[in-house]
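A single chain, nothing else alongside it, follows as structure tokens in the form predicted alone.
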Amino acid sequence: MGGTSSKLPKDLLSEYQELTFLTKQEILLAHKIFSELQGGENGPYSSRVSMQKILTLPELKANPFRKRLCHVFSTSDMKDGSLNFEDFLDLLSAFSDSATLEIKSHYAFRIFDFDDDGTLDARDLEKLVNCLTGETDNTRLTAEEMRQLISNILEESDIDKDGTVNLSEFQHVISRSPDFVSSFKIVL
């Protein structure tokens, strides 16, 4: 069917290149994918795609934090996890190979801060562990194992000993993890 796909204006493409860690080709591919998620509609810059549609992307399907990703990067007033094109680019930019450790660790912290209170407390850490291990009876940690693991995480990470991990403490821990930058990515 001879429908034409919407094109990204050159001035916007240049602006997106300046404001993200994405290459021209990555932005154009992101635009194509986002337009397909919209059903081929024109004008993807402000219209939103539901979280349910975003989560159909193969790159997110297996990610245990897929819903948190949408919530963290969504600028929707409805707090529904829907993304507009610029939200989508922000997500891809933060997960690109070119993003800095500071950017990646900032967004990782926000993703792991399930209650959005600016700290990782025991409840956030328990949810984080459950996302990573799965929440089936076969993979779930016992209450004692969870308590011990959270205690170990806080012992290692909570520099000011206030019972939580703040962003700077988290970034300090991440800076000692050489694999973090290479593993914190999404490739389209």
The other form holds:
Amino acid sequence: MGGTSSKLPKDLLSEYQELTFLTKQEILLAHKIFSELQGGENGPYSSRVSMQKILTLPELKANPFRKRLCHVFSTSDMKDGSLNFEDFLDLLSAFSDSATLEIKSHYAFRIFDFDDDGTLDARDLEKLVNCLTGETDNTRLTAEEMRQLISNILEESDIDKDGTVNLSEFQHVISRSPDFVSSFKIVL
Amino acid sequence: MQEKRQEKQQRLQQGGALTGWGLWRLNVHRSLKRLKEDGMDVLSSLQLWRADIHLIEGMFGTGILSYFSFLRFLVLLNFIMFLLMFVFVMLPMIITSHSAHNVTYSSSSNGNHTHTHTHTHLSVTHTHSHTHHSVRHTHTPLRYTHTSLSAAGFKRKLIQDEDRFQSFCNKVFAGWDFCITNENAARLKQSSLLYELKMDLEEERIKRKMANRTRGEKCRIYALRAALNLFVMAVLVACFYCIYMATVFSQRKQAEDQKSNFLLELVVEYLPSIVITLANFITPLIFNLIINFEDYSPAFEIRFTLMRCVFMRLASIGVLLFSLWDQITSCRNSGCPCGYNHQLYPCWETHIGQEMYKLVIFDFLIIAAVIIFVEFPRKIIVNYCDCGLVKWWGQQEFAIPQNVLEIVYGQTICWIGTFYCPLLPAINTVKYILVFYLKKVSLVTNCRPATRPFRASSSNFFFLVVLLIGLALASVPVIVSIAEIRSSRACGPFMSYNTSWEVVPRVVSQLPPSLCSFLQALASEAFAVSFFVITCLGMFYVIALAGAHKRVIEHLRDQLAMVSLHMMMMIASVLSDHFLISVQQKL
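Form predicted alone done, so how does the form predicted together with the partner chain look?
Every chain and every other molecule in the complex is listed next, the one we just looked at coming first.
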């Protein structure tokens, strides 16, 4: 991929600095990486990169939630998980060091909501646990253990006892969790 | 991003056009924020070993990262201590050694018989000058900063550990480390999460089973536990006795000053260190074996074994110091005229400094030897040999608690020895830098991550607690020796004083009278007692407040459940009314 990389204009750079939690260095690095993904084409601000190409990034390759990440941050009309540069910046901003707990927990909720219905029910939780432990048969919990685990989670987090975890219950649980902020982080 | 732009436009429109003054203030605020961000960027790029630690984080996750961050923290701590020591102790000494001053000390024939002795006795590490009393002030600020750091960590851990009920949600919602970039590491993280969840679920089942134990079973288990604890204490007492005998033997052999084989001499000199290292190697194996019979829940087993290992490590240093003290203050006839054995130990402070220095060096040699002669061959054997025994032994695991105990042990020895040997922090800094690189190389080439995952959040608290215990242990012998034991007459800056502590009152009395009376008021009993009472009151108030808040939270939670139940009942009743009305209308 030869060719000159297009530089980010200063006014766009300062606008991105205002609208995201990223520093100038991080935005420039993201721009460089995104241009490489596009193969050096011009005008990266609105054109989209397909999900397969995004998933080749080293930061996302090993992540079991990578497809959900692309779906959540994608603003494409075709709902195919493709990201443009601004979506990419949104993703990095939500996962940066300086993002607030509310932003992170909001996006975490959307990522864990596999069926996109606005609540985490037992099926979502089961898929979540399977993502965490591995997709093959011998790396899953048994059905009995899964049932016990899901009932424990609902007992801890479901305050209004309706069998699902909604956004505010999720945010309440996350606020008491000491590991969340340090693990919900992606650094390029 | 589009939504953020629209929201920004909306907000600007609602706010109206900013006047010149408001616009200027906003711009200043923005540029200050950007300046601060750039400053933080520069500072973080100057951070020691940033690239190495980032690599480790990507490969092994945040658990092992916390160990290396802790090691980096200790390197910086030692470096700062070295700088303070250098500025307050050695610089004045070097400056005044050019001017004539009559510090005489008689080096007796016992003092210089081996290579280490000659080096340490006469070098700048041990000659003090009259301005040495300022070193007192370097210890206390360091100790205050350390205690305040650990107090902050303790407070956070106490608040966040309040609900043990949160553990499942924490593991599932915050379980995945998004920093992991290596596919191998991701697979290992998944298997460790699986293991952790299975363990927690099993522990819950065991707890339920334990609650249903019969009385006969409980008696049997308690009796077994008491017997095993007695056995553990017997093992500990045996180890301490071995250390005591080894120290006594080593001191006596050195005092005899018989020229013999160089290797034998070396072994005799380092005998206490060898015995301590052996004891610290064998006892964790015994503890791991015993805990299987005591029938505790798995999480408690880990914690209890760790506590025993911590106690063993730190108590062995205590026993060594006690045996040294015993040797120093015991004379052939009953009672020593000078308060210490001035024939064998004319400069006893130097002697203690030497023992600590030997321990530090030996500790480093053991760490290097284990890495080179055990871990690398193990990796080679496991890779190329295929027999069953080798497969069961498996690849090396990076056991975080044991490694942390190792470096805290080294740091405790350094703290004890710093008062007697001012260059010890510098030696320790160099040692920990080398240990960092050795451990990193060993980790990357030989190890797989621990199957028992180590929580990153609670680990910082655990490290600081163990370090604090080490600090407390280190300060006890130093304080006792400053306050109680007669300082040596032959060398050192405290020659003319009875005990080393006497320097402080004498210096304070030389200060201007107002400052003097202020300091005396601070040290008086009235102030101390009232300060203590106020602190206790403050603590009780905070505890009561926490309890009250917890009760309010429970109450609100119940109310919330009740409200949603009421809502559902209301909806059900409205729907049923609606249904009845529509049926009536049809009829």
